[in-house]
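First, one chain by itself: the form predicted on its own, in structure tokens.
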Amino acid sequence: MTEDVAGAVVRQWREAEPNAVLLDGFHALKHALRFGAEVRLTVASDRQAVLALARELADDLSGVLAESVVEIPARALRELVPRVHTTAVAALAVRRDAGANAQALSRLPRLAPIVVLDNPRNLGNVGAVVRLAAGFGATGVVTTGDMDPWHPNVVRAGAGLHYATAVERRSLDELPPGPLYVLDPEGEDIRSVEVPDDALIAFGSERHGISPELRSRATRLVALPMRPQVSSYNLATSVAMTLFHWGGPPAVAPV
């Protein structure tokens, strides 16, 4: 590619509109192709070790990935994006329509869960529950507060897998219907209780746990089984126990 083109691909990219989606690393690509996204652009510092990736890891994306990588230097990639993935490409794609994402919130009855977060923190731990959430088959994910749950770092550490499942931020007042289950150390054990596939299921921030305005709310107060005096779970491994409770998806063929 002549520096000219090259040029002309890293404006492009720099054009783009704000609220743009940064698909970071070969496998945040992978997840959201499969799962229907517009990708705009993407580039990397060397397509043809891409492409070769696609045809170990996803020889079902191999066509798109060869008619859509543009080479451009690496100095230009590290330029573009805050971390290179060691994957060495990056994509840009529009987010998920907000409107498909409300219709399958508020959708009833639902044949599976909506994991709540409430107010989290860090960025990569809501990334690995949108991840854990794609993974069962979870009906979304809505989190509460000031944090966007597709910033960059949530959807790098969320393997691009927000096109799986409805991801949003919502109010308090704005949660999907549904009997809200909230994790609190002094509720019922879990093992003992049923989760509803329209439940929805709402965690804690990692500090300072669920408010007090949700706990309030809640339609059943539900604990994880915990040694004493270990005082939490990760909140990711916290959203992974009560998912694999409430049951999952049916077992399909590995993709």
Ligand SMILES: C[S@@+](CC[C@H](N)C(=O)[O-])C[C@H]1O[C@@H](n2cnc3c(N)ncnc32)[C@H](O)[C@@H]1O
Contents of the next structure:
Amino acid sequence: MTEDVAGAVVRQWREAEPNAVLLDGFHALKHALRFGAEVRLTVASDRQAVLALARELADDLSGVLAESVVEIPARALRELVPRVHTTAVAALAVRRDAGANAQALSRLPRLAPIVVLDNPRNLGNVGAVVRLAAGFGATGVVTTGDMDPWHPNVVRAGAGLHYATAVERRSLDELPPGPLYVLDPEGEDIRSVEVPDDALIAFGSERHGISPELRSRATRLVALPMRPQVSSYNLATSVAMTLFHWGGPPAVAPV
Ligand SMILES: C[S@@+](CC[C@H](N)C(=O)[O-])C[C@H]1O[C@@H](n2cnc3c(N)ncnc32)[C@H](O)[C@@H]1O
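Next up, the form predicted in complex with the named molecule. The previous block was the form predicted on its own.
Every chain and every other molecule in the complex is listed next, the one we just looked at coming first.
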């Protein structure tokens, strides 16, 4: 590739970047493509290596990647992406449509719970929760508070699975309808509780736990079993246990 062509690709990236979602690495790109992301530009420092990875790990995407991956010098890739992933591929995609998310979150009857994270603080935790929600076929992940659940570090930790479930930030007053199952160590043991498909399952922040506002709205307060003297589990781990207890994924996962 000539310097001019590489320069043009870098400029195209810079222009698209402000409103786009960064898909960092092969894993994130693979998931995003599989779940319908509109990918605008894909760059790699070794195109053949990316295509070989596709043949090995995601042959369903070999065709689309062969048509879309643009090779640029490693130096140019380092300019575009702060921490280049070991697979040395990155892409920019359009954020999942807010209208489609809103529709998925409000659709009734609901086939799978919505995970509510009340003012989460840790970007890696939120990404891990998105990944769990996608894997279990949960309807979506709604966060409250000031963190953007589409922050690049959340998308990175979510392995590109923001396109497989409805991820939105809402105020407490805009939560989707449905019985509210609030997870809190003071609740009743989850082993004696059936979590319904239409539930909102809500988790508190890493620092302060569930807010009094959300707790006061709970249909049920539910606890994960812990031995005495252990005060709590990690947020994403709590979501994993609760989704596992719920029982998904449904035969037809929501999109
Ligand atoms: C790291 S914990 C919060 C710890 C926080 N310092 C507190 O005082 O609650 C994050 C969230 O995970 C959920 N969680 C953690 N352990 C739990 C348990 N044993 N039972 C129910 N929920 C739990 C709760 O929703 C909690 O708000």
